[in-house]
Amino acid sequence: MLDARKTAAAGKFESAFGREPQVVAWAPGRVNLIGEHTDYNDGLVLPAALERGIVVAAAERGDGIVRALSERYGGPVEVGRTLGGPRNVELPPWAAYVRAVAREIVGAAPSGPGADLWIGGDLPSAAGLSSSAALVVASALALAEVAGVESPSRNTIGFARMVRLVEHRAGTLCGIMDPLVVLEGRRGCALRIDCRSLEIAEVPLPQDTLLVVCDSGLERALAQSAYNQRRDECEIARGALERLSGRPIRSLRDATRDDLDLLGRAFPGESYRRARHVVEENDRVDRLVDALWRNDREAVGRLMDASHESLRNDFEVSTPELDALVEDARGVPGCWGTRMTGAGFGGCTVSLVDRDAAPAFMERMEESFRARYSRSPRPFASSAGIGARLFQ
């Protein structure tokens, strides 16, 4: 599947800059079954890389112009020069990802080159799927090589971090979780990662599952919508507890089911709900991944299902068309499980469903959706896929 999608990006990219590329780069995006903003509060998630991705074909110009064509979002966009010119001009959200890759992966190479780069893929934009980060991890990959610079996925925590870091200067303050997944990305696993200690762990799910994604069609703007205000209130609660309980709290990670009963008597609102979503779930991420290993179909629906109550309830971060998927797959043959995946605000759903259940699985979701809202929740299957890589 990658090597036709190397050679359709390479054809595509041909066509329009009228030469071959050097070189192909694809990066995966992802769905989390468990482990939901507890990652910017140093906590557990669960994510799995998906077989969709986006796939970035580059090759270098002689001008110090890195140019970028998409056949997503639109283009040709001059998204910055090596070689001086004008360097604050505002761009599309998407070509200012590149931008940001240019300046942190171009920039570093002492002759400065350009670059003509052709942007595809199959992951749908804002839905929760971190197509930002595969963008951010695609063109660097290929900037990288077309640059001569070494390839930042030698140190894959120091490229997580530059990704984390291009995402916070667009406005997301996201967490280390997206960059992390789509690097490392294992076939038919999830992964478990500690985001204090970056500890990563494989999770192999159930043999004969696929992973189902349904899409609300409620696009996210994460940079201008609830997000960041909810790892400020994270912050809030965290301070609470560490005056409350007289000791040092470095995040939500540090707390107990002690301190919560703490915060609940002195601040029994906004803030007890928002640490008690982040204490209960990371709680959850454990035994989600026993569950897992136990093969315990009913553990794995319990927990997914207490996971989207609390981000519904606790961190109020669901929506009526995110909690009518939920709802509308609880109890079709062959789900193992379903939530909200992803920060929330709009975006999709992943189910837990037997490989041979799926299709009658994703025409009912689509019946129901559509008999609700008049519009397709546009359900695809995936199995979990591997990290990004290069072609040349």
Ligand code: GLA
Second form
Amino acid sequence: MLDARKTAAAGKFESAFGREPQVVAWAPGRVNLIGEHTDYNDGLVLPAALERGIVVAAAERGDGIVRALSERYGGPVEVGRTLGGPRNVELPPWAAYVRAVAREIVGAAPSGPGADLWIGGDLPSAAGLSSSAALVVASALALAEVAGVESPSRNTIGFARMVRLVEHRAGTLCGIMDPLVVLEGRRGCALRIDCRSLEIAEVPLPQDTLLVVCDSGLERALAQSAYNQRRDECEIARGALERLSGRPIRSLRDATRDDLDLLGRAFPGESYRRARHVVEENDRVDRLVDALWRNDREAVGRLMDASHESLRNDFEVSTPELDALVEDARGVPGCWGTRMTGAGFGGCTVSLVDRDAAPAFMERMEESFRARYSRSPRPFASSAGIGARLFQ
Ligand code: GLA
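How about the form predicted in complex with the named molecule, since we already have the form predicted on its own?
Following is the full complex, with the preceding chain placed first.
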């Protein structure tokens, strides 16, 4: 299937730029099964790469200019110059990401040849499925190859940190989960990532299940500032816990149940609820890992439900549309569990569903969401897939 995508991307590059690409890179989107808003608190997460992703085809130019063309958003636009440095013109968000990548990658080769990039793929964008991390990863892989600089993929952690930096510069103070799973995805597996030690362990998903994604619609403008605000709130809770407990608490990962009780007595409001979500969510990650190993459907459903409730009530990042999708999925035959996935404030739900039951499940979700909101949640099913790669 990836080969077919490579051929299609090469064909589209050729019709856009009149020559063959030298390289095609691909990077997947992701869902997170549990462990939400825990990565920037040094906590645990359990994401899986999707089979859908972003493709970037590229070839060098002789004039030191880097241009990008997006199948979805248009172009080509100039995103940088290796000679004389990149220009600081206002760019649409997708192109600004590519410019930031060009600065990181070909900034290291200032007399590099320049490049034409064609960007496409089958991952919905702005839907909370890490399309920005996938775009950054795929364009970095392609640009490095064309510019003849060392591939960033030789150092996964360094690469993941570079992707996170690009996201931070674009205004979202995100954690490390998305780039790590985009780079390290394994077929049929979720990844348990310890975002403090950065240790990654594969957790096979139950046999004959699929991940089903439903899109609630996203309020983008709100998402970025509200996300950063949650980070600040976690920091406030951490500071309060440190003062109350009288011992160093580097991040909410270090808080215990007893610390939470102290916080609840002193400040029973928002700080307490934010901290409680993070502490309990970390705990749920390992309980879900255990439930998946045991093929315990009932426990998987209970834990995904509990995570969603906590994100709705304590962390306050869900929306009525996400809640409706979770409610509608409950009890549909073949569905193990459902919850919102990613940052929230819109975006998608993820459900773990028996493969045989997936088509009927998607139909049911489509019908019930349409009845409430007169639009489609555009459901799709995917196995857990592999991480980013380069085709020569
Ligand atoms: C976004 C961020 C991640 C993570 C999730 C919430 O996807 O990019 O780093 O914080 O939100 O779990």
